[in-house]
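Below sits a lone chain in structure tokens, taken as the form predicted on its own.
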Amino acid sequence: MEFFIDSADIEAIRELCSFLPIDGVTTNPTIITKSGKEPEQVFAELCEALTEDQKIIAQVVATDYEGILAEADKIASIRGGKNIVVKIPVTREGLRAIPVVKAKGISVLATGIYSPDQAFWAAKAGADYLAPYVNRMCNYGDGVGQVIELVQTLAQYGMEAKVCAASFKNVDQVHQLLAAGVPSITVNPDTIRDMVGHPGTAIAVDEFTANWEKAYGRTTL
């Protein structure tokens, strides 16, 4: 299973990758202009911030055939293609692409995925990840749901492509497509850190301190 941060911010990519295994960042070019960086500085600081065994996932912002296929030539010359995957919108342009792409073996990402008829046709297409936006479906209808079945149609027709399930409004959405067991995920820093934080935790360390250093005087072992 595959969770990777949904951002440019290299500070919050930084800290949550320093006490957690986190396989890669994925981008786009609305989380890249909010970043206010250029796109070639972001670039940089993601392959001086992850290792060569995380993914970088990043998008075209061509919307026409020729231009897709230039930009995913550009996307893929990225710390020379070592885990780089080129993210293409699920358009009649952007599937015409996705086998062009794939054939010169650049790994791809569908994407802007709204219904599984769309990832279905993205997957025949031969992209290695489809990527539902599940909050963004939701509006549409059961968004979880549908992406759950998603990933048995895969499973039923011996599709490769993985669902890497992305746009979430709050945690519960994560909860129940882990517990679905969808093999790839995206996440945003502050749901991520959402997932890892409790109150309870907190409290429960508190008094385990306390209680030591009331029998011991001291708050190490």
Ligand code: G3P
Given for the second form:
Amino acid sequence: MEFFIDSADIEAIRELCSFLPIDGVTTNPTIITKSGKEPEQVFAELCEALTEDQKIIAQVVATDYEGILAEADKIASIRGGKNIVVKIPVTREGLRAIPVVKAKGISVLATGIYSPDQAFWAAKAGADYLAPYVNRMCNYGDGVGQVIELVQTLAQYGMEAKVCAASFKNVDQVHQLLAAGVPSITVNPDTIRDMVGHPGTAIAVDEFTANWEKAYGRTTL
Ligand code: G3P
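Next up, can you give the form predicted in complex with the ligand of this protein, since the form predicted on its own came first?
Below, the chain from earlier opens the complete complex, with every other chain and molecule after it.
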């Protein structure tokens, strides 16, 4: 399975990649604007911070068909196209563009998905990844359950598109999708930190050290 960081915060990306086997980074226009940097600078820093084996997944901003195609080509040229995936929202124009972008040999992630039915059509259009916005879907119903159902629907039809679950506000949402076997997921840095850090672990380690030091007068083996 693939685990991505949903962020353009280079410091957070470097920090998490320094101790976790991260498969790449996903961004969107809002995430890039939050960096306070020019998009070209963000992409350059991502290329520098990540290895070529880690994917960079970046989104088109244009909303018209021609514009989406042009921006897909632009994104696909980042880092010579190595492990680059173009995010295209599942609007009518986006759904029309997906098979055309795919036919050029460019990997596509269909994004802005609020329902399993939108995801189904993006899969049928040839998208490699489908990004349902789990937390936002929870505003309308059982977002987690709908995404689990989507994974099953794709398997049922032998569709190759992989769900890349996105938009999380807490660890439990992530946990439920991992437990259901979601093939890929993108999570913001704070929620990733919450996944790996537990106060109980720190207390246990402090206790080991204190007991060892009391018995042997040192804190190493
Ligand atoms: O990858 C999609 C994601 O960035 C949307 O997340 O937190 O804006 O719902 P959010």
